[in-house]
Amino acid sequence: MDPQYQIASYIQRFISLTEEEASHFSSKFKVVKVRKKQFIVQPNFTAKKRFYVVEGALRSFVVNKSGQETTIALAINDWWITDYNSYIFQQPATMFVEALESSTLLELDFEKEQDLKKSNPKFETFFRIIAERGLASQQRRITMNLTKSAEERYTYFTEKYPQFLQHIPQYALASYLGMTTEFLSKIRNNKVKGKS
């Protein structure tokens, strides 16, 4: 499927547009394409553009003092990614976003954005329901880490997000969860077990 029309068919689920509207939104993404383990977002530059997955599966992640890494965010096909707080604030990144796989990406510069909010209240709307769904999701997750034990947070992740698993390493996965990766290891065995 040709990016531009898969972002234009993506923004309709959210919010209707005529094929005008639709035409004018997805001009303004660019189509790049990421080797895997490419940066596309690095600590301390500013990230000037946000990124929609057509096809392939990042991450973003933070690197303590002794150098172990923490994804804060996964995103696979449809799913959106960059470092939000650079992002919105125009300020230097915190975070890597790197990709997971080979991926085809539409991204779109900070200006565009703004400059597609200020030209249909439309496209604010579809803006602000995107920033809220991931706000809940963020939540979500926060409670989840708080409330639950790793296996139950990895038992609803798998659940609700199985088209992740194929794309996503262990090692991501698994740091994404709060846990290690033998940790991991343990409870996906532990579950084939008991399947069989």
Second form
Protein chains: 2
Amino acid sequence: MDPQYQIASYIQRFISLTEEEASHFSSKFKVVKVRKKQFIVQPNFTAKKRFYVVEGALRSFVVNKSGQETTIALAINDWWITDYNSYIFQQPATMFVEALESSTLLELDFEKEQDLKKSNPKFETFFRIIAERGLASQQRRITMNLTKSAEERYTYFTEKYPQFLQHIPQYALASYLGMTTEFLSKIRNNKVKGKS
Amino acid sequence: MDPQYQIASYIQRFISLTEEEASHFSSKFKVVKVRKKQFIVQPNFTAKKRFYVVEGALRSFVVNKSGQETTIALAINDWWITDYNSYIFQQPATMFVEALESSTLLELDFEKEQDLKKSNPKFETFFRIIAERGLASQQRRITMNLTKSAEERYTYFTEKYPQFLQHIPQYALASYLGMTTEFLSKIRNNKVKGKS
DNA sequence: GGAAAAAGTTGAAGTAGATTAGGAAATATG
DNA sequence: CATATTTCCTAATCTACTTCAACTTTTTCC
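Moving on from the form predicted on its own, please list the structure of the form predicted in complex with the DNA.
Full assembly next; the chain just shown is listed first.
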């Protein structure tokens, strides 16, 4: 399927557009293919784009001084990814965004996004809606992280996002869920002390 | 100072409005005074409003089956608060929002917010901007929670949000930062084992 | 302004999950 | 298709933080 068509179909889940509007919207996106392990956002460089995933899998992560990587966000098809703090404020990024497998993306340049929003209030509405949905989902994630045990967080994730499990290596998922890869391995193999 | 004036001044930090637009915007807000310990959002009831804090302090929190409370968000003057997951999707709330001290709020009804956004694209832009800023700030919070120790999270908070410390009881702050009130007490009094 | 309730403190003991280290699978690539 | 690299697993040891319990201080409110 044509990637440009996909983004037009995606936006129309949230707002209704004429054919002309839909094709104007799609025209601002550029198809990008990335290979596994390729970076599309890097610390100290401003994230100039946000990315809609057509196919594949990516993650954003931070690295601390001792080299430990922590996954902050995950994305498969139909999800968006970038370093939002960098993109929204057009400031230097603190994160990497990396392809976990070869992927097809639609990139939207920050300036083009501003043009879209200026050109038609419907597009402004669209970006407002996806920001609000992101906000609500991050509120749920913060709540999970503060209130649930490692095992409960993993169980919740597998039930809520089963499609991710096929694409995300365990080391990336573990730090996303706030635990080590060793501990996640024990959970998955039911070897947590005190569990049957 | 007139509370309605404050919200007009607040929105103009983000977008410029004519006097008429500013007063149209302000007119949709209703001044509400709440006393300490009063709830403005409760689980199972849909959050029909979002609240801009003129003066005072509030928190949102969840309660688990064993009665333990976890603070999810904090708000003092110039901040917004509600259960966003409930408000945005107009679904039953899972959180309480409670006044930590007697406060003056400006409440915005969900329906009135929709009217505002329909009436003028500038208002759509405003709500998009505050959603995006919330998104970026939550991304930072998730990163902190996943990568820093309890003591580092506390130190970061005191440096970044010193104004909150005067208003927020320690038990509320502790669970917001993802630790027990006992442990936060030890951090504050430098009694953490292995620390000088 | 005095009693009761709420909030904060301290220390001892316990535990969820981290760290370390080594080996086994799986996957990539020449 | 073999071997190098990456990912995953297991188990012993360790620790950052929790739990519990008793106490002190601060705040509330009749």
